[in-house]
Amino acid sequence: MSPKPQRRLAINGFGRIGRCFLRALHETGKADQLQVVLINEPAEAESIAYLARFDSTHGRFPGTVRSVSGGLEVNGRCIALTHAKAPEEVDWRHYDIDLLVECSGRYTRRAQIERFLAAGCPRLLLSQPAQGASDVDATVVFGLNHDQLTGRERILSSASCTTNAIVPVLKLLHDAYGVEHALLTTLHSLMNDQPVLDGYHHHTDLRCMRSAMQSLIPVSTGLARGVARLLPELTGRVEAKAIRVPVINVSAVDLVASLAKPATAEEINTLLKEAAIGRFPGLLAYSDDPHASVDFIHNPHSAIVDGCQTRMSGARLANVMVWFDNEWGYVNRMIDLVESL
């Protein structure tokens, strides 16, 4: 079989998961195949520079990285750097790229996201979710739907970290019992729409204010309309909450779920550990150590399942925990989903 040619990316946003999907193209050895021409990103060129080479959370940049006039040099290799705050600012045809991978977050509804199909992008890749189904050709899981592209698809989405780590788990136990309710409650690693000290912020929710170094702070969440678009068979049967956590990265879903059918913790435990070497290799993992969040660090699974935590409250209430790098594992789908476009 030939190998696919080489394709044109270009990064929109290089916020925490732009330089994320830039690192992890290099990490994996794939930046030649597919390869980043472009980014787009308001900061100046020394400070892009300067976060994709230093890292807090996952280390230096395993290469070299500096500013050169008019672009940003990775390995050896130039790409050009544009610092536009709309879409139309940038001359996309000019680069002749195969597909944008919107990293900004920015971009939601489709009349905002066919500003860049305006402004001459021939395809897009969100890195969150559309608001709504229709605001977009294709919600996307790799591994779970990704088969089900045609390839006349123009704008694409690789759903939320969140989504990409419980859809399996879920899409297993349905199978397998039965899922007749289910409630998902996502622990989630700080982000950057928190302010470090407490502050006026352009939340509507006056919690969202509240410094994210100090508190457990519930937040919204859409996880469970992400199941739902993925999981159309249990529309109705999941709710969702999530709570954000003083930690830089590495969040869980600690997923309740009652079964229509009886099973016993071994039981699952068996189901998801079959399916991270058979059904979703490279995307579900499986551990019985007994794990802190930090031990999931640059993992590269949408979601690692803490058999430790398995429980069954009598024969039908089962209690799952999920462990994901909310950064890294969500950058490699995305790579993965890229590559099979």
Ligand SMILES: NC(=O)c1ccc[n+]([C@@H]2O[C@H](COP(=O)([O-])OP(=O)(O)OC[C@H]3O[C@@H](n4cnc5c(N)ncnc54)[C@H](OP(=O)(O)O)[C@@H]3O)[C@@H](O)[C@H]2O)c1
Second form
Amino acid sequence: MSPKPQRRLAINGFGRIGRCFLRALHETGKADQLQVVLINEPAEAESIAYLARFDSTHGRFPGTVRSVSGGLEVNGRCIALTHAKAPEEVDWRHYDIDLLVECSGRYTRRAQIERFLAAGCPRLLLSQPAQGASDVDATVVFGLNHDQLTGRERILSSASCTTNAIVPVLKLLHDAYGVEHALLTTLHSLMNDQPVLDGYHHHTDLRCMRSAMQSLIPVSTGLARGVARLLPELTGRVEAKAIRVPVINVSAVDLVASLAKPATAEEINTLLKEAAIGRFPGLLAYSDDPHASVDFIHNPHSAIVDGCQTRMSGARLANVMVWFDNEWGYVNRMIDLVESL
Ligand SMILES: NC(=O)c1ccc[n+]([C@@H]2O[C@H](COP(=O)([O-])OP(=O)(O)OC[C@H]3O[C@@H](n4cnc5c(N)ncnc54)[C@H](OP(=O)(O)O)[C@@H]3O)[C@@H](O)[C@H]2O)c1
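Target state, the form predicted together with the ligand; input state, the form predicted on its own:
And the full complex, kicking off with our chain again.
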């Protein structure tokens, strides 16, 4: 098979996800094939170079990063930098990009997203779910539905990190046993939309104004909606809640599902273990070791099933737990998706 042509990419918003995306391209040896030529981030160049070099979660950048005139030099290659806060303020055409990877999280409605297209971006991929399914041309979980893309979609979303983590497991359980109803509880690491100490954040969820370091904080979540977008057969049968926990990275989903057919914990573990090498290799992993969340920092899988935590209450109420590096697993799926386009 002939190699895919080189792609020219831009990143909008160089925060946790934007920086991890660039770094994962370098760590996976794909930075030549998927070449980032422009980063648009409001922060100034020295700060951008600094946070790209030193990362409290993932460690030092593997290679060299320095701020140079007009840009950022990463492993010897120059990436242009702009510092705009609006799509219209960047001359995207000038950089001849094939795809914009939108990682600011600020654009969730079609009318807002289309401003990038009008400003000269040929195509874009959001690092989050859009507000409504029709606000994008496709919501994609790599490994589940990326092969259904037609190539004509211009606005793509790679769903949420939690959706990427739980959808393969739900799909497997549903296909094998029939999921009648499911409840999902996400324990999510803190994020930059929370303050270190209590503070006035312009947020619709009041609890997001509380100190991220001090509490377990229940927050609103669109996960049930996100799952139904990917697995429409489960529409109306999934509910979800989320709790932010004071760790800097790695999250978990605790899944409770009532099954149409009886199962044992061993059978469910066998199903998920086999899928980790069969149906969802590279996406799903399985472990029987006694883990704590920190074990999964920098793990590239979408989800790691914790076999020790699988439980049954009776023959039809199943409880499964998965871990996921909400940053590193997610950007690796974004890269898989970009590579497949
Ligand atoms: N972190 C995760 O684990 C994770 C996982 C999957 C998906 N996501 C999603 O990815 C998105 C980004 O999350 P994140 O954790 O990377 O957030 P983040 O660390 O806050 O990064 C966002 C960056 O975008 C910048 N920005 C703000 N407005 C901008 C604009 N108009 N144009 C360009 N850049 C702009 C921000 O600058 P300022 O700080 O100055 O505003 C910040 O540097 C969110 O939608 C999030 O839900 C996050």
